[in-house]
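The chain below stands alone and is given in structure tokens; this is the form predicted on its own.
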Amino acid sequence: MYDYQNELDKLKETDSYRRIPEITEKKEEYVIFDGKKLLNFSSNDYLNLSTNEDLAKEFITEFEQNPELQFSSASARLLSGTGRIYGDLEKLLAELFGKESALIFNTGYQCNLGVISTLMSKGDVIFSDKLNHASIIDGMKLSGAEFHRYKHLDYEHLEELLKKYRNDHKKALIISESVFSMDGDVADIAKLVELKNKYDTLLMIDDAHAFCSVDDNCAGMSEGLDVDIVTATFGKALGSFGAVAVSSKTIINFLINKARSFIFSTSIPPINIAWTKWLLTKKRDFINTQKHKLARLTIAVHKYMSSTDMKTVSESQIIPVVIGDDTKTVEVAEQLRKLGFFVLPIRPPTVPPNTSRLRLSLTANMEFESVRTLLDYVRNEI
């Protein structure tokens, strides 16, 4: 038998050893971990939704009498595991994003694996943001085209890819994320589009960490684009569970009959697809004002960093410090815990070797004079 306990000792001995941080309550911005009430700087919950409790009470009473609300669909689509509401809630997103239609999937990397592997099969072609998710990796390694990876946001790299192989192919996909996960910086959709028209290929993008965050309409960053496929997350901003990719009526029929990650998986629960077009309908005028305080704070962090020697390439409210050294940047994150700061370092293989990072993920209802704390903290330790 393989001995797998010795790949572990391996990853123990560089730091790389991964354990599932033992949180026992989350509220607001905060977390309370080993005891202790500590400032959330580790969480996709930009707009500080899923831990409202007004916001869930409301919820609750609302439709506590609703037959719809299951806690479980007990089946997948295309069985019995779906109703009205799964089809009101595609509906009002293919409207939000302007699309023709959207399908729900039960995560975003469901979503990015099933929309990838489906459209894209043996002979085809696909260009990648160097940075993209692992699901987009995942999703083209299972597609079985072939694949190129161009430089970070180097869209002239892109254009020479795309002249030596896009003729060589019969489909071609380019696709980029729009706000990137670990770095916070922020894609030219529009340049994008120019080069998907210039050289006759599908352009895909990944909103997951915009969609209701730094977007203007919870319509993602590539509104008025002209953008085939996009892919974005309710677990993030919107504070809810599952995924959605918007695009054609044929691109989304192509998927329902042939994207595996959505044919044979259990559909998410009627309670999480009603408090997500709960959220959407009934709360966009809440969802704003958290917006435009994320926002705010955003900027001032930026206005912060850059008054400093803390130089970032983020334009957003994910904001990263790379430290490189796999040990250091585990200790300063355990001494911003004992200073009230939950920091989760961020390792190889989640970034490339040598930049391991503190990612400060802003959320709305911090205050900025502790996030400059923070920031103050990390500046004197690297």
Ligand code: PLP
The other form holds:
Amino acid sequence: MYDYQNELDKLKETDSYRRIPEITEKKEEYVIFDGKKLLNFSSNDYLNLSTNEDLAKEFITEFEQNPELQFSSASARLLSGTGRIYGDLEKLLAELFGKESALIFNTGYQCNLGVISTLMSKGDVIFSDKLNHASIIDGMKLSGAEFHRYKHLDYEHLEELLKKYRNDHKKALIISESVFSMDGDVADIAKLVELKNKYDTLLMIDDAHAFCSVDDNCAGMSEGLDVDIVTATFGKALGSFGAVAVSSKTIINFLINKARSFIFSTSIPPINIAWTKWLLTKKRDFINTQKHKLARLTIAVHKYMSSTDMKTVSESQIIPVVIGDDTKTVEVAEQLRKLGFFVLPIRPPTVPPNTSRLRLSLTANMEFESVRTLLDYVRNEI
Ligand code: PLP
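Can I have the other form now, the form predicted together with pyridoxal-5'-phosphate (PLP), not the form predicted on its own?
All chains and molecules follow, beginning with the one already shown.
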């Protein structure tokens, strides 16, 4: 048999070996790890909704008598894994994003994979921001289309590539995240729209980290802009699970007919669809309150960082602190745990070589003082 253990040992030698952290409990902005309560900077639960006990109790009470409260859909949507509630949520999402139609996928990963590999194929060309998420890269590879990655947020470079490669291909697609998952900086979507019109391409925006966290009214970051396809996940700020693609009726129907990650997978359990819909319909005020808390904290942290020598490219609640060296990054993260902070080191291949970092995710319930204590410690270490 092939020596997989040897490959794993090599990962250990370069400090690149991954382990699933032993978290025993999660409660809003905290995790219990190794028996200790730590402030959780490694979560995408930006509004602290997913473990809010009051919300969960209210939801369960409301839905107790409801037949929609099933824990499995037991089939793919195109078989019998569907129901009124799925269509209701899709209608709501299409309205929120100001698009004709929406399609729920099981995860953001499956959504990006499905959308890209279905809309594009051999003979087409894709232009993708260099820091786009793995699901986008995998979708491009699976599509069979030629693809070019432009330098992160460098739209001059994108235009050079468009000039060079666009005309040799049938269809073309530009893809960018809105708020970037690792650097927390933000794409210039209006500029991307200008380029897509100039070079006759489709434009897809992944709102995974913006949806219900930094956008207005959970409408994504492309509100009012001519973006062809938006994808967003429910597993981050919304504190749920699943994802959506919103677009024209034709494109959504095309996905229903051809997207293999949609067609050949058991759909999300109804209970979870109900939770997502309930949050978006009944808990919008609470979502807005949490969003404002997060926005205030984010501004305070950015302001504090710019008053020190800690520069950051971030424009959002995601704040990378690049340390560079893999081993040092792991050491600092371990020290932070002793001080009461749960921060995971992010290393290649998740980020480019020599940019190992701590990725700080601010969440709505955190106090500024705690974040400042963490930043002061890290500043002294790097
Ligand atoms: N897109 C981006 C930008 C992400 O950061 C992620 C998750 O980390 C995904 C898509 C995948 O979403 P999900 O976790 O719902 O599969």
